[in-house]
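Next up is one chain by itself, shown in C-alpha cells, the form predicted on its own.
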Amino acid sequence: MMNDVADVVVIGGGMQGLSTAYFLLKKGRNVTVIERGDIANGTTSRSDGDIFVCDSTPGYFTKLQKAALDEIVALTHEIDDFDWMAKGCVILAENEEQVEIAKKQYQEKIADGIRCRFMDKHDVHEDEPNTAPDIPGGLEFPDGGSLNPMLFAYSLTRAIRQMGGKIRCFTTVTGIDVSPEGVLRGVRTDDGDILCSTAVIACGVWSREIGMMAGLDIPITPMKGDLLVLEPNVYITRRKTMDIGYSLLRHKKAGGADEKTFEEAHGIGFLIEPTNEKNALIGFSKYPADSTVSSLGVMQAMARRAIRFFPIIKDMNVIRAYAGVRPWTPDHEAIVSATDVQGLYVNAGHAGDGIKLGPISGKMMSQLICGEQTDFDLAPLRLDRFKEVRV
C-alpha cells in the first residue's frame, strides 16, 4: 500500500481521462491517472475512430463537434502518429422521404458553417458506382476522417508521461474522501490513498458507480454497439458511408416498448468505414446492454443492412466481430461539469462520440479546473441539467 499526493486525480484511462490529463499537464498541473485495467481497456478500445461533423443536432452541438475535429487535427502536430486519415464521408438516403430529410440537414449544416454538398441520384452513383442502384440521394461532408483509437490513446499516454504525469494502471478506486462540508479531500484505491483537492470522474459507463462513492447521481447507462470486420484487400468504397438513419437513431431512445421489430429494438442501421489496414468496419447497432459479447442476430441484421446499400458486400467474408458499450445520458449529450462536491468534476457520457469529443472535452475540463474561460459555454453539458428535468 502507498499514499501519494497530486494536484488532480483523473479516474479513468480512456479517451476522456487521458485527454483531460494531457491538457492539465500542459497547464503545469501535477496529475495522476487511475485506471483499474490497462490503458483504453474499455469503450475506447472498441470504437471505430470516426471523426466527422454529420450527425449532430443544429447549433451548439454542431459547432462543438466542428471544434472537436479542429482539436484532433491540431493534435496530429503535437503528439505521436495515431493513423489519422482525412477523407470525408457520405450519408445516403434510402428513399424519397429521406431525401427530404437530407435536404433539411443540408440547410442546417450550411447555416452552422459546415461544408456540405447535397447529392442527387446521379451524384451518388458517380461518386461511388458500388452504391445500390436505387439509392436516390445523399449528403457529402468533405471534412473529417478517422483514426486508430488505440494508437491515439497510447500516443496521449506517452505524451502524459513525457510531461511528468503519473498513470497507475490496474489500480481500483475504492472510495472518494469528502469532508463533512462537501469538499474533496482525496481518492482511495486498493493501492493506497491519493491526497488531492481536485479529481475528475472520466470512467465512461462506469462513472455512475464512482459518483455514488461521493453521493452523486451521474445518470449514465450502457448502450451497446456492434461492429463487423470485413476481410482485407477488397474495395467497397473509399471513405466512410452511412445511411441517414445513423443521425436519426443517434437522437432517438433505443429499445423502447413501441419498437416491434428486431431491427428497431436493436437500433440497426448502416455504416461502413474503410481502414488503413485495407479492410473495412461495418455497423451499426444501438440498444441497452452491458455485455460486450457480440450477438449473432445483431451481426446478421447489420450485414443485411450493409448489403442493402452496397450489394457487393454479400460476396465478402466477415473475419471478426466485436462490441462495446457507449456511456449514454438521458438527453444523449455529454457531461463536462463541476459537481455538488467542491473539487470533484465529471467528464463522461459522450455516447458514440467519445473519441471525437475527447480532446475538446479534456481541454475544456482543464480550463474549468484552472478557472479559465472555456472554449464553449458549458451550460448545456452541466450535470445539474438532469436535476432540472426531474423536477
Ligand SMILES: Cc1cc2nc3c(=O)[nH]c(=O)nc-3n(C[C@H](O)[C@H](O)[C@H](O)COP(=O)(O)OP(=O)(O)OC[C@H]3O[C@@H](n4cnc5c(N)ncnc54)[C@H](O)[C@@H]3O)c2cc1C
Given for the second form:
Amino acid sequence: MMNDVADVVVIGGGMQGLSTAYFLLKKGRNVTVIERGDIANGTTSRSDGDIFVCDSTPGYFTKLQKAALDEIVALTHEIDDFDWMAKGCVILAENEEQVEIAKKQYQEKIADGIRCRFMDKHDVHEDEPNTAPDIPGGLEFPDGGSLNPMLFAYSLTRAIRQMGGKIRCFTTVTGIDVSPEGVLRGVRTDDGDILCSTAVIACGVWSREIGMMAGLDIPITPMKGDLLVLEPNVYITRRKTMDIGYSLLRHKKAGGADEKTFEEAHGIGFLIEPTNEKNALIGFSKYPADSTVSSLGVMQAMARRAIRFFPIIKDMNVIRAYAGVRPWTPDHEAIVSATDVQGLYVNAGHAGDGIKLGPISGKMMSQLICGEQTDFDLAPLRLDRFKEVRV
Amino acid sequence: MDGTILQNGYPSLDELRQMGRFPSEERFRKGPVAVIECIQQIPCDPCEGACPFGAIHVGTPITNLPVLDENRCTGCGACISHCSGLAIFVVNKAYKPGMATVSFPHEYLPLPENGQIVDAVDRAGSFVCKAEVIRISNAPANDHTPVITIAVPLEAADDVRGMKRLGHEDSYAGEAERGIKAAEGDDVLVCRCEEISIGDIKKAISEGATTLTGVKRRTRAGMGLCQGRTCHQLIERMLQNASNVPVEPDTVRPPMVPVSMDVLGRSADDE
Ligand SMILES: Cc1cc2nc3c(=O)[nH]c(=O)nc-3n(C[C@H](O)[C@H](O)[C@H](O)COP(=O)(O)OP(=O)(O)OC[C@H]3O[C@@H](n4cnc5c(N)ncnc54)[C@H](O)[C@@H]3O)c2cc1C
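Next block: the form predicted in complex with this ligand, after the form predicted on its own:
Starting with the chain above, the whole complex follows.
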C-alpha cells in the first residue's frame, strides 16, 4: 500500500487521460495518472488513428475538429514521432442518391472553411483505379491524416515522465472521497489512497462506474466497432477511403427497431486505411455491445462490404480481427466538463473521435482546471446538458 | 458437425481434403508417407530443404504452401522436426493389418518411453484412443524437436495427430529459452515476420511491458503473418524471467489462420 498526495489525479491512461496530464504538466501542475492496466489499456489500443474533419456536424463541432487536427500537427513537433501521415482521405458515394448527399456535404464543409473537392465518376477512378467501376462519385478531403494511436500514447507517456509527471500503471481506482459539502478530498485505489483537491475522470466507457463512486450520473455506454487487418504488402488504395455511410452513421445509433437487416442493425459500412506497417485496416461496424471479442457475422458482413467497393480485395487475406468499444453519449458528442462535485472533472465520451479530439480536449481540460479561458466555449460539452434533456 | 479453421484455429479433415493437402488413399496403402497440414502462408521453407528426396516443393514466393510429390516421398520423416509450425506428420496405414502408425513432433518433456501406452489426441488436442509408443527419435538433426511414433487403430489414422503431454514441469518454452540463451546476441530475430530482435523485446520490457500484449503493442512482435505462432513462447519466457510473476495468457484473435476476404464474406452467417 502506498498512500500519496497529488495536486491533480488523472484517472485513466488512455488518450484523454494522457493528453490531460500532458497539458497540465506544461502549465506546471503536479500530476499523477492512475491506470488499472498498462498504458492505453482501453479503447485507445483498439482504435484506428484517423484524424480527419469530414464527418462532423456543421458549425461548432466542425470547427472544434479542425482545431483538434491543428493541435495534433503541433504535437508532431513537441513529442516523439507517432507515425503521423498527412495524406487526406476520400469518401465514396455508392449510388446517385448518395452523390446528392455528397454534394450537400461539400457545401457544408466549404461553408465551415474545410478544404474539400467534389469528385465525379471519372475523378474517383482516376484517383483510386481499383475502385469498383460503378461507383459514381465522392468527396476528397486533402487535409488530415492518420497516426498510430499506440505510438501516440507511448510518446505522450515519455513526455509526461520527462516533465516529472507520475504514471502508476496496474493500479485501479476503487473509490472517490467526497466531503459532505460535496468537495473532492481524494481518490482511493487498490494500492493506497491519494489525497488531492482535483481529479479528472478520463476512463472512456468505464467513466460511468467511476462517476457512480462520487454519486454522479455520467451517461456513457459502449458502442462496439470491429476492424479487420489485411496481410502485409498488399496495395488497394493510396489513402484512407470510406463509404459515405460513415458520416451518415455518425449521427445515428445503430440497433434501432426500424432496422431490418443484419447490416443495418450492426452499422456495417466500408472503410480502408493503408497503415505505415504496410498492411491495411478494413472496417467498420457500429452497434451497442460491451465486448471486445470480434463477431464472426460482423467480420463477414464487413468483408462483403469491402469487396463491393474494391473487388480486388477478394483475394487478399485477413490475418487478424479486433474490436473496441467507443465511449458513446446520448448526443454522441464528448463530455469535457466540471461536475457537481467541486474539484472533480470529466473528460470522456469521445465516441469514434477520441484519438483526434484527445489533445484539444486535454488542453481545454487543463485550461478549465487552471481557471483560464478555454479555446472553445465548453457549453456544448458540459455534463449537465444531459440533465436538462431528461427534465 | 466439424468446425472450420475460421472458428477453431485448426483445419477439419474435410477442409484438408478439399484443399488437396492429403496424400491419396492409394499412396497411403503403399506405406509411410508425409502429411503436410500447413495452411499458413508465411515466409517459411525449411521443409523444402529438409527432404532428402526433393519431394517437397515451396518455390517462390516463399509464402507458397508446400506441395508434396507423394511418389517421391518415402515417409522417412526428416521433414517433421524442421517444420516450425509443427504441421507435418508421417502416417503409415500399412503398418499391420487393421493398425496404422502416426509420427508427430512432440516438444514437451518428459518424453514417453518405448512401449508406453499414451493418450492419442486429434488436431484439437482431444482424446481419440489409447496408443502404444513404438519409436522416439531425438537425434541432434531434430534440433530439440523429438519425433514420436505411436501405433493406433487404422480408423483413427486420419484423426490422431499427437499425444497428451505427460508432465507440465518443463515445456517447449523451456526448450525455447535454452535456444535463446545459446544464440545470445541482441540482434537475433525472435519474430521473423516483423523482424523483431531479442534487443527490441528487451527494450520493450525495460519500458514497462509486463504482458505479451504489452510487448506486441510496443514492438509489433507476433503481429505479422504467422500471428505469433513462432515467437509467442519465446517472448513469454523472456517476460517471465524479467518479472518472476506468471505471464498472463495472450488474447487470441480470429481468424486463427489467414483467410481470404472472399472466403470470409461467403461463409455462412452463424449469428
Ligand atoms: C474500432 C474503433 C475505431 C476507432 N477509430 C478512431 C479513429 O480513427 N479516430 C479517432 O479519433 N478515434 C477513433 N476511435 C475512438 C477512440 O478510440 C476513443 O474515442 C478513444 O480511444 C477514447 O479514449 P479514452 O482515453 O477516453 O478511453 P480509453 O482509451 O478507453 O481509456 C480509459 C482508460 O481508463 C482505464 N480505467 C478504467 N477504469 C479504471 C479504474 N477503475 N482505475 C484506473 N483506470 C481505469 C482503462 O484501463 C483505460 O485505459 C475508434 C474506436 C474504435 C472502437
